[in-house]
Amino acid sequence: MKGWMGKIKALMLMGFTALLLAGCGKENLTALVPKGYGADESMKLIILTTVIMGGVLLIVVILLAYVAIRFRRKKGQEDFIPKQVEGNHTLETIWTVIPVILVIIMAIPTTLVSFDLADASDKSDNINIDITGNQYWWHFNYQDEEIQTSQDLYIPVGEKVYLNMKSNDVIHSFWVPSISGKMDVNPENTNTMYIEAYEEGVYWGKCAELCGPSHSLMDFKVIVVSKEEYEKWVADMQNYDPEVEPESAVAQEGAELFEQNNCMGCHAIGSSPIEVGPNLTNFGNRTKIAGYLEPTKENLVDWLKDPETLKPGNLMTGKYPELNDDEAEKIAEYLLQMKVTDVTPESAGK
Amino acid sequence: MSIAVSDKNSAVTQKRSIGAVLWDYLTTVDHMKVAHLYLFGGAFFFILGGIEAVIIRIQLLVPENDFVSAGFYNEIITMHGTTMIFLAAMPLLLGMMNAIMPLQIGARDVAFPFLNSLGVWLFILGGIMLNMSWFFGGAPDAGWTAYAPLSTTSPGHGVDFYAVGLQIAGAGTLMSGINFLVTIINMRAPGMTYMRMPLFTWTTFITSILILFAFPALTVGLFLLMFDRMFGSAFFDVALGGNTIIWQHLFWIFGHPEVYILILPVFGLFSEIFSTFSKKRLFGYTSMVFATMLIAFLGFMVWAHHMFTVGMGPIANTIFSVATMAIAIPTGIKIFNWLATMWGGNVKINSAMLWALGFIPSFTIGGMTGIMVATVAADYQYHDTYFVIAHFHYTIVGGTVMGIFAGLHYWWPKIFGRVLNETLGKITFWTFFIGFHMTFFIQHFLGLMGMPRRYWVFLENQGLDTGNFISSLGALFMSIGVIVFIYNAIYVWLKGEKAAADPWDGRTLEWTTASPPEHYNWKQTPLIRGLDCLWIEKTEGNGKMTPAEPLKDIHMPNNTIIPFIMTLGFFISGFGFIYQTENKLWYIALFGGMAIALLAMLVRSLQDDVGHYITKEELKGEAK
């Protein structure tokens, strides 16, 4: 048994190396280079089933090639009538029993891993984050820390983090391929899963359940930082006072425009529980604008002036007075200078 | 009433006006002509779904493409899936069943010819209804699975057309299923016992059972969806105490058996092709029959494997996971039995056989990834990504579509009276086969590299560019293959010679009729002496079937326009259902359409139509 397992492990290693050489996609996005517990467990099963089923495929293809070449009709043989074979009990038993054994070999680890990944017995001892899926953005509520934020999910490396997920509208699905498999975000019940990242870094997250026109633009990030940095981030987020005046005059004007246009009717800054639109605390450190655009002032101005073009079907369009270039630029200036902490995506993994 | 009506479908060839041909098809109850309608309708929608597929691949040719808008893209993917499953693959299979199954069991027609005609018109008008949405403010855009609440809250009437169109088309399918069941149970020729039935008839039988039990779940789901969208109910509205997961269960209780509805008939026809072109009887016939039953039975036990990420918990997940893996066992038996059928045979490789040979590795890959996605904790990664897209295209294209092509090449002489051109057939196969693997193999990797399905755009610098480009290129090859096939069909229709009754040295009963058969199929019902009955007569007899009855008058059903009118009533009523939410005047269409349908039913019930007889004298006359 031990030797057999060793062989499988060696095969898995070989398969893995081959895949690495063949190109596995972009690091921190691809599920083929797992960097978290869930993704790792899934990957082991992926390799196990690929090896077993790949072996079956190989046998079928070899047999097929053999019969197609060996028994192909030859010239002058058109009238040859082969022996009419009814069946063969031994053979038929063999190709029934072997698949049964293969299925059992695959079913056992499958069962063990799925129970392991669903085990939430230590939930209350770990960080709990409530996640709300919205068309087309993600709200994050750190229960015990009383932190509200959106789009960029900060977690400490090497620690179990429980995610309690619910949707505010249609069904979404929370997927960070490099760290863990996905879980649906339903409107009627809270789904819980845990993730644990092995390495610091910025990981791509995606919505995996069709949720409307901008389904493909509902990206988010998981930012994995060291424990010390995570604690600092928590403290900075908690201590942030949204009433503080920005430094530059332009940003101050922007803050006023933000208020005049009633942006805060939907967008909270600080720990306010409003989640009609994304919470904008620490906006200056966000990895992306609207989930997928580079965080430049130019992009933000474009977004503020015409969100519909950039994210079709979003719920911000038409909810506020039209902004001219000047107003949009000022608001952009205000938002982009809002940096609550020096724990940033850039500092993750460095 | 009209016993003496002369036979309009007489094989006496004469030039007929287009109007007469059209009227003939509108009123026909003949199983072969109904099959033609299924095949033409299915081909039309297959081309439509193919164009939608090409639009998808053009949009995904390069990152962040804007060939189509986000909203339109969702309409395209929804209609591609819905069209291909309900309006292309299934009707093409139903067409072949309609054409061949009665011939394989020695029946003159199906048990309920009227119902058969009704079924095909419900499919055609249901399909047209669904596609009408393009012209009335946009197609459905919630995916072919129409998950609530995205489907219940989708603006416009797109999803309404989805619900009503599928309801109408689905009713037609259900009728066909019942019809085939009764036909096979009651109308087998003398000596045609169950265990002498050709495998295609067996799979038609088992598929019909699947239709019978699976479609009602869809019907119920669609009714709930209709009521939520059109009459203010809240089955799927969480705010009012509804539950969206119920839709997923209803949909997949139908949806999973549906994929076996698509694949089992193909398993049957491949069994015939392997056997015929290897000149050997099917290896392990009995185990093939029982493997089919087992697959069908297990097919009902595994629907929740589409829902592993829904949050059902590990107990439900693993039960459904292991049940799904178990399906690999009977499927494996089939693959090895086919290989054993060819083993030691005299294998002729022509177009039909090429498709069959290409099917084995393609479908085995689909089965292999099927096991992989059944592995629940691994499926957390595969689910809703391009891996799943690749998997089900390997089963539906690599299985069903290749099977349809194989079946068409094999039975074209029987259905249309011509043999398809071999050279063109081989070009079709190779371009389609290469294109298919190019398009879909790479998608396994795209999925695991982080590309979810139903993505309007993929972003730059995410390592997805090359894979998507190759995939799109493959779609071009597949398109060429399909175009060559259509050219082939038209070419042999215009230039081809009339096919012989038995061009492939066949083994089963359908090859004893003319190509195409007379509308009464046989003058005298044949006596069946065993499995591969024609082969038995060829090797042990004089090569001809022994009649089981003396030459006598044949009773055949009359043509009727009633099924078409009835369907038209439902079609009109469907528009009423959809638009009554906007203007109550549409109730006129709703109830008016219903009245037409009910009136047609009444006429049908009161009319004393006993059919007509083809007299002995006529039969003898035609023999000259």
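Under this definition, the rigid core comprises the largest set of C-alpha atoms superposing within 1.5 Å between the forms. Residue numbers count along the first chain shown, from 1. All of these numbers come straight from a predicted model, not from anything done at the bench. First, how it differs from the form predicted alone.
For residue 76, the Cα coordinates differ by 2 angstroms or more between these two forms after the core has been superposed. Relative to the superposed core, residue 90 shifts its CA atom by 2 Å or more between these two forms.
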Second form
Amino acid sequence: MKGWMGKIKALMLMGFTALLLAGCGKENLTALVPKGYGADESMKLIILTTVIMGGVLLIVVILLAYVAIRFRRKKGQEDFIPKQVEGNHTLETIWTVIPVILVIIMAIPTTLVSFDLADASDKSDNINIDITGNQYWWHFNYQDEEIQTSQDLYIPVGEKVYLNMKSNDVIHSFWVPSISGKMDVNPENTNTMYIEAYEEGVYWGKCAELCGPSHSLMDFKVIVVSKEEYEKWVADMQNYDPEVEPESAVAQEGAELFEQNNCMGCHAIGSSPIEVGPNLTNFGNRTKIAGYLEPTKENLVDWLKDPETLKPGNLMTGKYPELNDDEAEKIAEYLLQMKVTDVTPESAGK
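Previous: the form predicted together with its partner chain; requested now: the form predicted alone:
Only a single chain is listed, so you will not see partners or other molecules.
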């Protein structure tokens, strides 16, 4: 009895631990707290399949327990051999037909939702953004607004936004769990999906396709703002003049160093279509540096001096002369002062 009790306690502990860990996570990085149309539809499918599979599991466990108890070997029957039976057409038909029915029940709504989320019949009436996946960052081109930016995707709340996605190198996968499902981003064809957020806020996005050594660091953010804030953000981004000198003397020196080190060969500022490296317009308002580092001057200096250590496999490594501490700090000061608009991730939802 003691041995069995120990095993039962161990199983209960493991079950409790699994349940506890299942609650870990972030509200803006989970498919279980939907904040957009696509995520909401996906959640309904998750609930449907969970209920069906949970019911199947429960029935199997009950039947298994009944058979184990009802037909267990009893004392004095150690040498008893029960009647051997095989083949029951009724049972075989039942446990073949029922799974087929359950699969159909799950397949029909899944197919309908898939076609719904892929429907682009009203694409021309809504915002269209061309998204390019790169190792290991994302570029965003707002078609009608003629805005180029990277890493932080601004969209208005409650509106459909069509995303036309293509890769510059390998296969990536665009995924914002709280807003919508995944979509593969391929080198040879453009895949289109739409997202529609219910609430303002900052939502985390991930690349969901293993794409290289820094795949796990290929993060981005979707900043959902009010329609009025979105219009202001668009106007500010369109009217930004990259030729305007920074206010501080240190930042001015940083701008000169930025140009001297040929950073402009890869990084565009403003509406330039250059996509070799991330567009740096409004860099000072970014939520992260290199997709995952906190936006501090220290982290930016470290990134400028040695990007390979922080994000292995990135294409920035070795593309510019080595910077000393003073040069890196001045360039960092220049980039962090590059704030185009008052519409920021911090203001979203407030």
